[in-house]
Structures are given as structure tokens and as C-alpha cells.
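One chain comes next, on its own, written as C-alpha cells: the form predicted together with the ligand.
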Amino acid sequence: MTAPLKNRDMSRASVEPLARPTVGSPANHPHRLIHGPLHTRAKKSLRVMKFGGTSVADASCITKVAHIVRDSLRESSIIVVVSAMSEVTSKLVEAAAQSESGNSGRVATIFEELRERHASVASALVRSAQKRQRLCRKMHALVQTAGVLCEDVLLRGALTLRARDSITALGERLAVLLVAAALAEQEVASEAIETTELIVTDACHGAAEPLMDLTRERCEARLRPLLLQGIVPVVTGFIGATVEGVLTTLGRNSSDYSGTILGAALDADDVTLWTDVDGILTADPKIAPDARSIPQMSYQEACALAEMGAKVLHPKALRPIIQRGIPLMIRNTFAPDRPGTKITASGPRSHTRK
């Protein structure tokens, strides 16, 4: 394994906030929300926190996410990476396939159910009727955009990989709006951002790979100023875009990978994958209920486990961070006081007794 290499620009950590951000939605970016008052203090560390589908499955889960982020902001700057709500991407994959088969009735039902589910979560999360309506309008417009793409597939009777990516990306595009809204309810300043702006990829639709130099440039330009102003970027997992701006996806379950790509791009101090189990366990707890949490692992051990198919960690997720020696944590959104698993270059050996 390559030796870890830390290459931090420490001067950035002490830079004071540049200016007060505008509260409201910038006119030229209709899907961006900037919420709530400021956390203006410059932060010592930068943490990327990725929340998986079960962690944003409903309003009460999303509120837990907002609490975790709010509490962590006392010590660190945070970038939040969000998956689609559980089952949403699978429904979108189905909608794309049913469009190709000409089953317009089923496609309409899927979109109506998705619209209703997200609207009801918005209703439970957002107290102000005006803000709720604004949020629902944004989500409705996104659902309609994906619906139009499906109509086009229905007309042509053919589904390109490019169209499939744009349809399946809807879940994450909706989820970031809900998480940003939940943060606003906790008085945390945040901005929902689509990673089409941040993660530059090749054109391999459905399994796109990041172009890290360009991604790093985009992340520095777009995210660093927000972080310096104490604003939490809430960004989509799963999605990227080519240099030309064509939306791509990184593959199923790839939001873990999105989290570590962003962590590496901004040289974060650590990346945490927040999920529905206490880290990496000795076995899948759905199959072996007695499975125990493994407190520490090496990159090498975790890679081997992910490559064997342990769903808790995407097999590509460690790639971007190994070179930089950035630790990866896996923790339970529903038991945030538990430590979960910490994955580092040396694993348990770094904590041997003297």
C-alpha cells in the first residue's frame, strides 16, 4: 500500500470569513437555497459527512441528520453529501425502464408517488407555509423535468445511458433540498448544490470516474468560499458531469464515493459515512444479528471487505483518500454517540498499547 501523504495548506484554516452571505435564493440559480443565519467563526478542521438513503428516509431521519450536522459545526466546517431517500433511485431506474417499454401509466404513478412522498416530508420539516410552498415548487419543477425526460424516452422507445443518468439523478437533487431545509429549521446556514457543478467526470454514463484535478479546482472555487463564510454546502451524492456539463452518475450506491472524492478534492481532515449500522460489523447484521462493530480497520482490510461485496462501503470509496491518508469513519445516524468504525492507513496498529 502507498504511504499516506498529508499535504495541507494550513494557512486556509485560519482565514476569517470574507463577507456576510446573502440569505435567499440567488436569482441565477433557481435550485440553490441559502438558509438561515451565519456561523461566522473560522473552523479548525474540515469534515465531509455523507448520509445514505436510510439516513434521509423520512422527515424524522432528516431531522436527526440536521442535529448531527448542527452539533458537529461547533468544532468543524462541514460539507454534507446526501443520497436519495431510500428506494427512490430504484423507483427512478424502474421509471426509466418502463418508459422504454412504453408503460406510461406506471411511469406517471411512480412520479406522482415520488412527488407526494417528498412533499409530505417537506410539510413535516418546514414550519413556515411560505418556505414550504417555495420548497415544494422547486421539488415539483425537478420532478417535472425528470418526467419530461421519461416522456421523451416513451416517444422514442429507446433509453440512452445518458438519459438514464439524468432520470435517476432526480432522487439526490430532491434530497439536498430537503436536508438544506431541515438545516434551516435548526438555524444552520446552508446551500444546496448539485455536484454537476463540482465533480467533473469522464463520459462513462452509469459508472463515471472523476477527473480529480478539474474536480479539485471546481471544489476550491465553489465550496471554499462558502466554508469560509460558515455556510454548510449540502451536495448531491451519486452525480457528476462531464467537462461539457452533461450529467453523469458514478454507479449504484456510489454516494460513498462522492463523499471521498469531495474529501480528497478539498483535503478534508476526515470523511464520515453516516448509515444505519454501527460501522463495519463482523458480518451483515441483516444476516447475522449478533455481528459486532469493528472499531478500527486499515484501508487494506476495508478495501478487501468492500470488494467482497459488503454493502456498507462502496468498493471505490477508499480510492480517492488513501493517497492523502484521510481517515474514513462509518457511523450510525440513529446512534450518533457510538464510535462506529475508523479506517486509517495503519488500522488498529496505530493504537497499540505501549
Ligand code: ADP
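Target state, the form predicted on its own; input state, the form predicted together with the ligand:
The next block holds one chain only.
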């Protein structure tokens, strides 16, 4: 593959349409994989599962994610929300900054490294050569699109917040394709969906806020029919779009927030944030090796910890679900049998959802 910034002679006009991803645009190709019998949602709870960057860091991790989802489908309908693979967003932030600085060589290197990393994961996940090639073509097209956006920044010599959002969104757009492919390998029906179709936001690029009424309408129309057919939506975290369809992001490390927004929009029975620790711990395990997980806590206690900088929970994550009384769990992808931490309105006194 030729690096996206080399030997390219593209006019400013030619890249402008790509800088404005729209809801339902041709760039948002769903990755629909249907296997096995269909199920209805009757008598099944609805759970939103968000998997962080360390949970999708490589092929082995993504396979663990697929196993967790497959096993949970026996009792619940599932919506999966996916972060970018670990360190990918940081690389994309660097690519955007280097584009503004005019360092085309470094930008090309970053995109080639990202292309190779994701292609390697695809090769490890997908057995069929034909399906693997199809997946890699989709990822190649997404990488090329982000490369064109960086070229535009190079030509202009300026990085807008809007362009930065579109560039840094690449990681999640790639990750959902890989997770959907891993689910297909487990014979789980799935569809990869970009949240430009679901989460409607204001136009505050880099720190957008959801417009919940419109988001609820979009989620009901787009996701509910899939859930009723037993199809697992695999959804990008971090990303939204304005009413006009311009891509936005919710802020760094905001996939937790994406998960709770979707949970609130569909009145899910619970939301689980899957990460690499056993919930919220009594202390930093790097400092206190005997730190243990806190089994239950209240929204108020969890909000206080998040505002003080607890890395395990995004400060905004609880906002959408508090009013609807939806429990939030934090669990370990690499130790799924451990209960983790459950966060509810009244904490340890809460045994049932009210």
C-alpha cells in the first residue's frame, strides 16, 4: 500500500467533501454479518457493553471480547460500544499535529504503522481469505480517507477542530470492523455502525454534548430493529454528529460516555464498562499491590471519584443514566468471572433497579 501522503496531487476542492462525514453517507458502510437463528428481544434484558482500548488492543484481546459477548447473548440482547485500539488515538492526534507543522514524512509513517497493525489483527482474527481481504479493503479505505484529511491540513497549514475530530475518529471506525469480524468468527450476527448515525450532538468539536431527544429517536429507529432480530450492533465510541451530519467527538477517552448515552437512549437494563482492572479499586494498584475492588457504590460516590481524576471512569459517564436509574458496572475483560464494581443510585443498599 502506498502511504496516504506520498505522490498525491489533490486539490483543496477534492478533499473538502471528505472533511464533512454525514449521517448515512457512503463512507459509513455497515459491516453486516448474520449467522444462525434469529432471536427476539422478548423476555431478554438489554445490556450495553463498552470495551476500552486495552480490551481491543490486539487479536487475542478482541477474541476475548467476542467470547464475552457471545456468552452474554444467552440471556440478554447486547449493544457493543468499542474504543480505538490502545494508543491509536494518541497516534492520530500526533498525525494531526504533524500535518499542521508540515511534517508529511512523519504523518505518512504513522498511517502506514496503523494500517499494518490493523491488517495484522485482521489476519489473525479472520480465517477466510476472501472475508479477510474484504475487511482489509474497508480498513484501507478508511485509512486513506484520514490521510486525505491530513493532506488538506498540510495544504492549508492550519488544523481546525472539525478536521481534528474527523482525523482522530479513525481509530474507532477501524476497531468496530475488527470486533464485528471477530463476532462473525464466533457465529454471532452483528452489524458495525458508526455513531454519526446515532448520537446527535451540538457543534462543539472536541467536546460535543448529546442532544438526547434526537439521539433517542435515532437509536430507536436504527438499533431497535436489529435487536429484535437478534443482531448485535457494534458501535463506535467517542464519535457523534451534528443535526446536519458533521462528525464530532465527545472528548478524549469518552467511549464510556458513548456507552451510557446509548444505554439511556434505549433505556437499557444496565451498562457495563469492560476494562483491564477489577472495577473501582480501594487504591492505585501500582502503589498499593493489595488494593481490592469496591463491590458497590452510589452514583454520588462514583461521580466524586471521577471528578477527582479516577482514570477508570470518564467524568461525564454517569450523567445520562442517573435520571433513568440505570446501573453501571465496571468489570475486567481479562477476568470476566470477577464481579467488579456495581454503581447504582443508593450504592450498597441498592439490590434491585427502581
